[in-house]
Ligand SMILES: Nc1ncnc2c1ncn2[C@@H]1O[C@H](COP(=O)(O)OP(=O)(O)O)[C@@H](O)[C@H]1O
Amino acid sequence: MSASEAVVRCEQVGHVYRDDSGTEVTALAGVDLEVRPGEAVALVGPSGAGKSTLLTLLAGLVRPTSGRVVVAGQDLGALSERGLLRVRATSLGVVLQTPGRNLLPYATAQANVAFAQRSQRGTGPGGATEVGTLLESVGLGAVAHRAARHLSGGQQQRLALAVALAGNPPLLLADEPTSQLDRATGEIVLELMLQARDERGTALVVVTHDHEVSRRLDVEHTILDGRLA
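This sequence as a structure, only the one chain, the form predicted together with the named molecule:
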């Protein structure tokens, strides 16, 4: 990948949810977005605007109902499940709004990070960061041996970030990663994301309501009613 090539590109992306009764909700429409290596993008907008939907599409967790999402040169919508898993393991780190979903609940914090490191081999520059160092950097050194399900919401949020960064992915996607954190801990999380960007060229896409977070990133995109404003 050349330095100028997008890490992720959305072309006229739309998403319509259909529930069991056939009711349709248009969550996204006509979204064009491009994120370059090392670029830090904030996604802001009111609740229900489509921010989380866009993030799950970028993560390959949901396929768009129209348009294309291209990550590391591959159209996610056209990939098999196996192909999607490969892109997710090599090109993406994801912190979801409910961080428990990223974690193995019965495994220790340390085992969660070690497992992520083995299963994700990022294509970003630089080697893997040591598990203990990563846990220390998110302030979880003291609970390294505690099961993920016994951590608080804020601790799980930080563990999810350590897991997402473990494989050194070229793209980190985070959905309100500081929402359950106090100001000081939120600052640690923000610094860690910016450090990955500065030292490894990790591109960031961060959904946030926190003005302090969006102010420190490079670009801010606002989503209103499923459209980029």
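Return the structure block for the form predicted on its own; the form predicted together with the named molecule was the one displayed.
Keep in mind that what follows is only the chain, not its partners or any molecules around it.
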């Protein structure tokens, strides 16, 4: 992927699924979206509008029913499962709404980041200094040897962000990253994401209901009834 190429390009993306009763539900329809390197994008809209569905498509967790989703130059819909795993390992960082879902609960903070580095780019024992530096950057240096399950909710979310950034991915996807945090801790997490954008050139796509978050990002897209409004 060249420095000028879009990190994300969605072309007429649609996604249809069946609900519990077997009825077809259109979650997304005709979505066009482009995200450039280092650009911070907010996805806003009411619950059920399709924001999180779009994020799961960008993460390669599900495939679009129609259209194309291209991430870091790779057409996700055309890749094998192994190819999707490779893209997720090398080009994506994902921060989920519930921080514990991003972490190995019984492993230490240091081990969580080291595991992510090995998984994402084959980092060996020589990466220990970098792990420490990354934990320091998110304010967790003092608890590096504490198990993730013993960290506070705010600390877990910061650790989840460190894990997501461990492989220095060109794209960070975040689903309501501040929704379960108090305002002060949420501000810390937001600042850390913006720092990744500024210092690493990481593109951000953030699903949020928080207008204090969306106004700090570069672009705001509203999704209504599965379409970009």
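Positions refer to the first chain, counted from 1. Fair warning: this is a prediction, and the values are worked out from it, not measured in the lab. Rigid core (definition): largest C-alpha set, two forms, superposition within 1.5 Å.
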* Asked: Is there a C-alpha shift of 2 Å or more at D19 between the two forms once the rigid core is superposed?
  -> yes
* If we fit on the core, is the Cα of P99 displaced 2 Å or more between the two forms? -> yes
* To do: Treating the chain as two rigid parts, note the angle in degrees by which the smaller turns against the larger between the two forms.
  => 14
* To do: Once both forms sit on the same core, give the Cα displacement of L135 between the two forms in angstrom.
  => 3.4
